[in-house]
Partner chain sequence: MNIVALVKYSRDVTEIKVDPATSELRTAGVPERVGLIDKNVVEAAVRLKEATGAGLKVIALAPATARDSFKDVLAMGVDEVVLIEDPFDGEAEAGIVVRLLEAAIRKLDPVDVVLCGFASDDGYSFQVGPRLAERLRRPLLAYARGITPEGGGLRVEQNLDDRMQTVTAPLPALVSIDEEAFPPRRTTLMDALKAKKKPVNVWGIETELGLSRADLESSARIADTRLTGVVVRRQQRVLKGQDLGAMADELIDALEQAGVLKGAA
Amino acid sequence: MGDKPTILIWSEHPALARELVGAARQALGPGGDVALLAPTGVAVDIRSVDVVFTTESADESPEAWAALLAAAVSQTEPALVLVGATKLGLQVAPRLAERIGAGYAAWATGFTLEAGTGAVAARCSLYSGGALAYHQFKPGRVVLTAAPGALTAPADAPSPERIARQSTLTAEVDGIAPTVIGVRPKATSAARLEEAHAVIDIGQGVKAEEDLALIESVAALLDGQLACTRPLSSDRDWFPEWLGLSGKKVAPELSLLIGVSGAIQHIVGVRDSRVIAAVNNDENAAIFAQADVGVVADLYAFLPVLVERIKARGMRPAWQ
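Single chain structure for the sequence just listed, the form predicted together with the partner chain:
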């Protein structure tokens, strides 16, 4: 590994890859190298990268990415491999760790890399965000995954322009990957949830899809974007995306949670909101412990009254 440590980065999402590069650069300072395995078919304009690997392979299976990353590891000998925690990344990273005998931890929210020794320590989200684990790894290579937004580098961090060495990687996948026989893309949301000032987040307390009109009337008044818990997306198919540990994370001025029970896996997705308000008819719902202000009421009775009172009092969002 030498005394100039390297961090190798991969995510299939360019934005997440950029985030990880920013965090790596900050951790390394000017002394180390950042290597990137670039997403397929995406031109990556990342100035603070020292080494860029590209691939011409069209195989985007986890097995193929693990093989490519293993090849990149043997070329760059990184102290740390950072992988984006998507459903794909969470398949690739543990495979890689097992293959190269590295230490592994998921859901990193911070890490340190000692320049001299290459020793890695990581802070990781545990118990679905209810706790933090501080891992000190034994000497040797480490693989970490990080979710979007989990490792935030300051936006104006100086990023010295580097001239990246480029090379093309190929890797052989042996015959153990499943065969893809059909693909059905999921609808993606047009809404830019991450940029919304207010998020109106609904859960299973909202019974029927027709009821969304009521929710939308609240959202319109608060200049909010609609979002939901996982079951409303994966089971009922109302929305393509959901908030939570396995979904998106937002940090708006206001999150208004309607009919959301407050399972920690979901709360992780809205926890960084500046203000959290909740409406739920179950007084014992866990959500009330997670909110700044909660209303115990039947949402179907309460929301029309809320809309009427906001209008009557001429209230509008502070950012408008």
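And the form predicted alone, for comparison with the form predicted together with the partner chain?
A single chain, with no partners or molecules, comes next.
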């Protein structure tokens, strides 16, 4: 690594690979080399990078790409490996980091290399952009993933003076690769939550499944769709899917959160709503820091009154 560090790039998507090359050039400045493991079957302008690795392997598994990148690492000794944060890339990157004994961080939005040592510092997104983490790695190899558009550097323009060294890689995939024994479609609700104008989002404050009839009466009056937090889906099995960091994300006119505590992993799923209203009997619940409108009340006492008042006044939501 020394005075002339190398950054190794890989993504199966050519456009993302070009973005990562541009970010690498910006970080390296006038010195340093950019090496690229080219996507399968994609021609690469050899004036864009200093080293181009290609492969004739037909194996597109995460294990195979991790093995090929490890072979490229052994030839280039990079300070940093940048991998596109795609579905495949997020499987390849941690495998590579474990294989070569490197530091690892996901969802990078910026990084620097320390002159001389090549030590990497990285800024990474957490909770779908709700927070940032800052990593300072010791000198040594580091693997980062970055999503499309996350690194703001422009794509690198080919240089007529730059002629890349080219090499073909082969690698043995060691270890036991997983075997797919069957594929089943994921269970989903009939209604598309993403298209709903109102989402009635329930949490663990709703005690029993038969209480959903009360919630459904509210949803009917608001022309809304029912949704839930992860425990009500994964633990109680009331719904096939949930809202949150690991589930669906919605942006309706109204999200009415009933008995939801307000964990950030769940709020990520509804934070783009135009209005967030919350009902919780705990005045210190975290949800009230996120809501536009908050009601401190027992949901079993409040919701029947809400239904009665809406019916008595003949109120209808603006989107009907």
